[in-house]
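Taking the form predicted on its own, here's one chain by itself in structure tokens.
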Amino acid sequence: MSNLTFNPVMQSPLHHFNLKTKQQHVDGSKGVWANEMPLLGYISLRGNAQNALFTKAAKKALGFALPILPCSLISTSWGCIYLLSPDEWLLVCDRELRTELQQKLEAALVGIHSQVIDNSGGFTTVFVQGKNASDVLHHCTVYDLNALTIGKVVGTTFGKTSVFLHQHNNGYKVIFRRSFADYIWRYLERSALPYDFGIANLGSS
């Protein structure tokens, strides 16, 4: 009988970059610079915005309403909601607050017809800032960077792919399925590479 133990290890989707070696401190050298914002919590919910019960109950859980215009965000002290479609949100947050959150809202939403799911492993974010990140991902999106005024998501193509957008700070973040981190990070790589890319160490931005 074998004596082997199951390890599991968590990685970035994007590990075989060695993004982390590659990574500058933030300057005006570059007109874009991007890097993963690896291994967050991503918590699936879905519900009906339209019942007072569910509203109430993932308020009294999350600390805070849950944005029901479309395309629309908050930020909170946790982390992000993004309302996705009608009657899907989607949490995110540090990884470590995720099992927290979401025990929170199965306690909350018991005899509520919801759905509260851990989707962790089939998410991760993409960071991309520099005066020139909106001409890179104009390369990358059909969608007008105009129209994204802060406070809204919107889903849209990314290449032959699907991710959703939304500003921060001074950039952008791209989420999107970790099955189609290869493709999105090279296809942004090729986009950037006129405007001079970097690699972002994030903490020092």
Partner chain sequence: MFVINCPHCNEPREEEEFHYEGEAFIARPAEPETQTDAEWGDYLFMKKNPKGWHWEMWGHSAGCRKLFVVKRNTANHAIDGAWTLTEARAAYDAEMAKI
Contents of the next structure:
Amino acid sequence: MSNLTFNPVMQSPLHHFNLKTKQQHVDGSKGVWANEMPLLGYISLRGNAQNALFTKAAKKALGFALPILPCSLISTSWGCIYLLSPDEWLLVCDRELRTELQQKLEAALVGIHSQVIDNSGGFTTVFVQGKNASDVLHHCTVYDLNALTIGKVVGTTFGKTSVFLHQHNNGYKVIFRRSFADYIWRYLERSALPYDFGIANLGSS
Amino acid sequence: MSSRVIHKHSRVDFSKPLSFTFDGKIYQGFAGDTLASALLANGVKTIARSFKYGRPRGIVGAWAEEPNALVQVDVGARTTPDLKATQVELYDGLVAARTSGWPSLAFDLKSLGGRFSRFMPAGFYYKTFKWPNKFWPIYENIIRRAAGYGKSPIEPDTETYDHKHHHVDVLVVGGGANGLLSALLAARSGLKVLLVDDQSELGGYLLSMPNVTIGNLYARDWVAKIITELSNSPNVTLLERTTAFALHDMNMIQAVELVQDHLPHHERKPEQRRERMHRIRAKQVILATGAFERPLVFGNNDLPGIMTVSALTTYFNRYGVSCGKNAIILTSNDLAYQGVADLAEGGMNITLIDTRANINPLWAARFAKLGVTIYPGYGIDQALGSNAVTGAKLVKLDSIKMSASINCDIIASSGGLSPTVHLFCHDGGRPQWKDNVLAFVVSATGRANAGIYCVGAVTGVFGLQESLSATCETITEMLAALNKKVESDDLSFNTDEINCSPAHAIFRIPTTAKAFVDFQNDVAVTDVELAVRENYRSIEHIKRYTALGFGTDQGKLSNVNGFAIAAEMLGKTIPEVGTTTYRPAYTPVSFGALAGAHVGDTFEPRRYTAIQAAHNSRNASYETVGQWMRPWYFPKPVEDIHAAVNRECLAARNNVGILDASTLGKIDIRGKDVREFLNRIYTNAWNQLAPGKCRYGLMLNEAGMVMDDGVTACISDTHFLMTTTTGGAAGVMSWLEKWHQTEWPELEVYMTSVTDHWTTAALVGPKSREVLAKLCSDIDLSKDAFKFMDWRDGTVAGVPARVFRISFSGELAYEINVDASYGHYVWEELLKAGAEFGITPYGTETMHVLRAEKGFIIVGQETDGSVTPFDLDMAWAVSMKKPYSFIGKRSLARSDTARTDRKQLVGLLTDDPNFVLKEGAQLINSDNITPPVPMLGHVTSSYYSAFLGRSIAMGFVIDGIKRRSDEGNNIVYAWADGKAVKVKIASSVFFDAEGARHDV
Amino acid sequence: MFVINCPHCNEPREEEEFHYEGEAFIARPAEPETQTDAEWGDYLFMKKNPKGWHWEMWGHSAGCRKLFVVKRNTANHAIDGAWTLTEARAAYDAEMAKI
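Okay, that was the form predicted on its own. Show me the form predicted together with its partner chain next.
Everything in the complex follows now, all chains and molecules, and the chain you saw is the first one.
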């Protein structure tokens, strides 16, 4: 039984749209460009921001202090920390860094009331950019994107479901749950149609 | 006879002829025309037959106020009923048709009835088509057919619609003189401004008044100058062809934009929308919605060729259409005079009948020069003509003395202006009657605290110069409240208007001829009289009895005349009578625009598991569970659902089946108080559950009724993983958060949804262990090492996995959970490994049959919010000894809940093993169905069990648990489809009560 | 279609982001077992239904998922304030003391 060998393969939530085969170099020809940033690492973290033991331990594990202002995010050397709720954060990093980050957090938080969960299978991110990016998102969400300043992340509506949104590299990142990916992508495509929509080769963005 | 008048002010481009079809006949118009202006230019006078009497009707207005000219535009999937011809922009190839007139416009069957119209007064339908009840559908059919109104498209819509959300500092509704000025002043202060206007061109009524000057500019040049500045301001958005149709709480305005309907078909782009709904949240709203001119009511005032003065003027000045050669103008005010002068200058022969005895001398002098004949102090008793107006019989008003008849081919009347107060009133604002302008008006700054400002004619300021100055003051006040200053020094509001003399408070001219108040609903003065005579007192009741103000025009022309006439009959003043309620929508809105993107595959979120592609490739048929798309069954070629489910069930019982269980809700709960938290949330006890073990839990609402169930695993003493039903997941998550946030914040627990993170494959059947063993080498799968209701961490097909040995089928079964990114891969590996055992993917239908064979409930199928654990015979899952009174516990002791003769869940067996009871069938005590028949309960689940070779069912029966074991009293009847079928009450566990099958 | 200021996200948000959670400050009886059926029935079923100001709970479902308290006028949808659950009690008690 010990001679079993396998080659596990991962699929992102938008795998079935074959976005990679459709992607183009981003130029000025389209009003909106978007693509999935597939298979990132997502860690859910809960804890009491008022508890100095918790915030200190988290800072030690992550190398950065948790953002604690409402709707704020910070960029770190390894990824991003989003405050989703006064006692809830989402850490997003490269998939390979996830386990180490999770283990560091769990080790630092032993004995401190908190929750650390690998949720990487449960989320994905879509990056939307282009001159009509905010127009398109205003078809999708009730949130006023003019109020979405840099450094801010909001949980809001997208069609009939919800997402997290923030500005990123002259565009927007939309973070959402796996099971809604098909709906959200179709809704985005449909909304972007009048503006001319391209699947972006996002390169390093 | 109508004709084109080519003049420099016209907004029609005579160099661009267009052809269009109306009622099968081809006509010519020009770019810039509306369907109405083009029809008038072609001499088409009769365009509809009236609703009740089938009287011929023509175009009365020039925009949204039009009551008669309802047309069917376009054909096939694009056809739209009941558009107002006055609002339809002409394009090359447009096809339109009448919507009324049965069998034809020239001859309407109802017109015969019209001769007996005294027999069809208000309330006619209520009074006549009353008995017998069962004939109503027949009456309705005939009435509807005769009444007309357009046809809805029957093909699927080929075009798309969407919604857009806006957040602005200032929304200006209306692009007339005062709307444009407001937008300009707001924009200059740096505010983010959105202006919406319902027409194809900004300018409002200025487009109909080309000879007026503002500052030193002609009206159109003034408009062009402002538009240029607005267009060059980056903080301003202008939306044309966009009707603001509703104003909701906190200045949420809905507006619909007609994006492409004005273009010829070949210019419409498939990637562009047909219509777009804008949802605008505005900190300040400026209502510059203007006013509509109301006609005066006189005899036979509905003849084709009778319209409002503003419409006649608009057709002449804006569209270059002269609607007649010899016009009679009937007015009670000076507002109509500028138009009269323009028409006379343009060569129309005009007879001016003014209800006032004294004419403003400045105007009198001007009219004398233009050759206008004036009858001061006169009115029109009745219009003459049968199918179109040919003249009018005058009456001297102070003596009610009939006077001579005058020939004409057009009559236009003006009873003053009715401000468009609709939006102001949608969220509770009320208009005020102002005697000096004879109108219901709104206050410019009366709702400033709500951010609503009103400018222009809607405030009852009708003079152009006066209104522009007032607008500047209003916007100054608005900006001051925002600590901003108005910049208006370069603007001049001087016009060359002649000041108005007072208007005459007259709404109808008494006559013995039929005089209509509301054209669209055929409401005559006599109908309002009758309603009052029959003791209707409230204007809301008079409206509903007579249908005054109903329909697609919502009484834009008729309401104020109706209120005034009702006031007269009731012996009250107009403000005492008041107005009816203004409700959205201001003008009709298409379903397409309301639905927006919420159609087709974006109608509702459809949630998919990571294994979706695998299910598609195996020909899954789907059902929706909550928002999830779940495989229902997997038919092989030529299999129907029954054959497929029978095959799937037998595979799971005899060999191995596999189910995608990823949709179950999963909640990770952590903290030192997690056991106590579960004790409070669930009915059963959680103190003793050891790490590595799972337990089934029942969740009640506070009324003691079952709301969810599922298996919860103890990961460690401070860490549990809860599963919920598929449909209940989000609700349970909020439920847990609610109790934690409100009642038990002191409990140290955090919960986070991990539903989407895990893919769950349930491997079910006697061969499941052998299949799993091929993929998993690091978990000891032997019977005693990995027991029923245990879970283990390990790897499956090389992927980290958490495996639960739990069973919703009664078979040996494993639920394998992996990171969803690997879900599809692991699923395929399981199917490969199981191939030699005949592994069979199965769907929710088979899942339902398998669990029913074992008597397992499904929350939402066996339960409906009125079922306690005891009703389900599940007392074993309730621990009454826990110290904290768990949610729902106290309610289980309420007198009604604690009754022992409640409806209880039992198994049901028919005599005929092939007869499958209908779910929902009522259970009764005998097959005698002579009423009254006491209802004992109903069937909740019913299937054919291939494994047992017979039908099985579950259902609720009063006192069922006792009757189950009472041989003499265990027969009931299931009533459905007109038949009562004998049923034996049995245990709901149909086989393997001892659980031997999973214990292997 | 009103706007609610979420006291946790600290900014006004559209109503679509929220869900209604019923009347605020209905405390669960400390000892349910000692309640009569009538008392327990009051707790379960009897809700205020005022025309006018109403203290109610809302949840920021599309945002931070926190419950909080809103004082809303049921007649015209005016909103007089929104507080976290911890802050709200004091605001409510202060108002009740005035009555």
